[in-house]
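Below you'll find only one chain, the form predicted on its own, shown as structure tokens.
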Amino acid sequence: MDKLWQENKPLLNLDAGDVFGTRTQNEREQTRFLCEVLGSFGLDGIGLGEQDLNYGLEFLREMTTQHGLPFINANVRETKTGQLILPAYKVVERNGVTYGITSVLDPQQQILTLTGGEGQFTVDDPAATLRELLPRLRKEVECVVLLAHMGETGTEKLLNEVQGIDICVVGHSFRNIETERVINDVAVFGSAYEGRFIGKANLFVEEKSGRVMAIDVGITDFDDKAPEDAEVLTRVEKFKQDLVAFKDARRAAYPRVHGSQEEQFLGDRSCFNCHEAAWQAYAASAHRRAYTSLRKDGQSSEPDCLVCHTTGYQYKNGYSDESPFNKLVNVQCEACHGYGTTHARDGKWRLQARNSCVACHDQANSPNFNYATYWEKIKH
């Protein structure tokens, strides 16, 4: 991009959405840190995808404004005000042609967010939207860009159905579009996902229409080849320094702080040798699939939820994401009972394990938690 911006040519610097990481709260911080570096790319238009709102509209809006991040988008709304989140279009200028940038969300990706989950947000047809959007457009700009996170399939129907739209740019892609690429006379231009590639076109554009009249398209690797930037890289390892002791310092928040280095647990299948029927109740039970359900949504590095989705997070020995304590995923038999290595056959481990309940059916986790009723989907 240097070398680009050295060349003092015209440049369109655009990218179509999914810059946010995963729903945790690590990625969170690393999403912090990308939109402060993203902030120095000079970007004039940043398309949003459903991952951009992983954790909230109010850190989307806080990176906008910190890092002057130009995200848009013409389709996506608050449910509870009808608005529209992000301004709908922008307008450059480059070489005496005045570009109109929009931007809209394939309706079928799911929008999730660690401050809500599903229903905040409302998607309008991205067809239906251009087609009243752009005659408005076209009065102030004489090329439009499109930002479209639809994915390859999504984006050639959308642009067989609309016309006006000169140039666009496909997010929500796995692969790149390596050639000159036109459909239904619009310039369609993509390099795939995480940033692994970045895709130029040169372009030339008549001045008087804004018709794209020629393209020259390349697509740069950033494999081990790529040279690596001194001082990005001095910021990349600064980084993930802090983001050790941001990890070190959430974990410290549950301790080990029960049980003996000298004890083990043996995981669910020592319990199946002899207690075959109370371990194929288990097996059945949704205490089997409490870690699935942290992968399923994005959560399984928390340390507020693994300390009750996985089994001995505050014991000694228990669960970590280290091998062989990684195998403790789920709620398995010694979470409520204890240590394998203290199987107790005078009944004290049927009312260690009665106690136990409540550690994670709290008032804030299990607010209608009553040991009968819960009692009979675990009964064994």
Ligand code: HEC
The other form holds:
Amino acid sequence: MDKLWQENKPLLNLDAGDVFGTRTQNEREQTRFLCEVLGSFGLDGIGLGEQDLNYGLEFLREMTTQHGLPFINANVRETKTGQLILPAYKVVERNGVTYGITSVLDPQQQILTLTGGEGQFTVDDPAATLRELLPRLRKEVECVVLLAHMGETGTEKLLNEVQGIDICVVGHSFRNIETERVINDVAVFGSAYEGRFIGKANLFVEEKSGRVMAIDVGITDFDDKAPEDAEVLTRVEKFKQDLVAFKDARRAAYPRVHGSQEEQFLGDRSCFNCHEAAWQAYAASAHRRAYTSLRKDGQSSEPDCLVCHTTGYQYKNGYSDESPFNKLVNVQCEACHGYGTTHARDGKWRLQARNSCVACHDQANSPNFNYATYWEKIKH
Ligand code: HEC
Ligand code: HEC
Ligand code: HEC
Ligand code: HEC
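Could I have the structure of this protein in the form predicted in complex with this ligand, to go alongside the form predicted on its own above?
Next comes the full complex, this chain leading.
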């Protein structure tokens, strides 16, 4: 970006959406930081992706105003009011040419929010939306730019159905568009996800007509070879510390009060060699899926859930998301039997395990729990 700004040429700086992280509290914290940095990138328009509603509308609005992020969308409405949640388009002028930037979201992308409540948003048909909007927009501007949060195939279909677009940036796509592409007279660009790439297209735009001719397209890969920016690096380091503090504060409700620093959870694989039959029974049980169930719910970093869906959460050297303790996902052997480093052979481990169930199978989370019938399902 610095290099582009130094060239001092008229620049349209665009993002086609999915800026925000996944639906966990930790990633929401990370997203705050990302938005803060993104605010200094001087973006002209950001298309709304379904991910950008992961933390609800309030949060999106908060980020938009706090960091001046120009989110745009023409087809997502708040169900309750029927109103569009963002400006449908934005007009910018560069070197005597006026550009109208608009964006649509694929209705097939499910919008789920951490704040809950399904059906908060209604997504209008993108083609119908653009057919209505574009004739109006064209009266105002010379060149229409669409940020299509539709993936590659969805975008291609849309561009063949709608007239009046000059430039299109594809969002919700996992591939870079490495060379110049034209669909139905529209110059199409796109770079892949997670900010790992930045695409640059040199355009030649006819002043009167706003007619676009792309000259060349390039993709920059932010791999390990890309030099660090000293200022951003400092901010990232600082943020990492903040994130640790944030996680610790949230975890504080579940302190590691049990066990001993001298003991270790060895992981279910370590039992396999001597107890293969027990391991197979475990592998087929729901306990082996406990963490995956959280992932499905987007709750895999919630202390409120991890406490029962991982091994040794409140024990010293128990589960954490840092290696090597992150291997202690799911309800493994040692969640019931205890630290593998103190392998008991005097009947104590069997007894301890029989008493372990109710710590997790409590009234709130397992109302039908009955030792005999439940043991029957996981016996080994
Ligand atoms: C560390 C917490 C924890 C302990 C201890 C624990 N469970 Fe579970 N159990 C879970 C979780 C979490 C699930 C749900 C897993 C999933 O499907 O995501 C579960 C699921 C089950 C299921 C499957 C329920 C179904 O409807 O299919 C059975 C059976 C079960 N546990 C039996 C037991 C028994 C018996 C004990 C004690 C010997 C026990 N559990 C100890 C956390 C625990
Ligand atoms: C006190 C322990 C405990 C806590 C806390 C807990 N769970 Fe569970 N969870 C269980 C147990 C035990 C079961 C199995 C219940 C049964 O089948 O009887 C279960 C089952 C589940 C299942 C059903 C698995 C399936 O596919 O059928 C899901 C999903 C789940 N929990 C998600 C969560 C989420 C999300 C949270 C946090 C908001 C959470 N749990 C917090 C103990 C817990
Ligand atoms: C959900 C809790 C739970 C998990 C997970 C679990 N066990 Fe157990 N295990 C028990 C209980 C309870 C008993 C004792 C049953 C009894 O004696 O009534 C037991 C018994 C055993 C025994 C003794 C069997 C015998 O014939 O005396 C072995 C060995 C064992 N478990 C190994 C494992 C291994 C290895 C794993 C992981 C691959 C594992 N267990 C996972 C609860 C669990
Ligand atoms: C080096 C082989 C070995 C490994 C590894 C091993 N065990 Fe054992 N385990 C044994 C032997 C041998 C016994 C005694 C068998 C008997 O008494 O029938 C035993 C007994 C047990 C029992 C019954 C204990 C009791 O209460 O008397 C449990 C439960 C058990 N093992 C669980 C585990 C778990 C969980 C792991 C992994 C953390 C594990 N074992 C790893 C060899 C091993």
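Quantities reported herein were computed from a predicted structural model and do not represent experimental measurements. Residue numbers count along the first chain shown, from 1.
Splitting the chain into two rigid parts for the change between these two forms, with each C-alpha assigned to the part whose superposition fits it better, puts Ala277 and Ser191 in separate parts.
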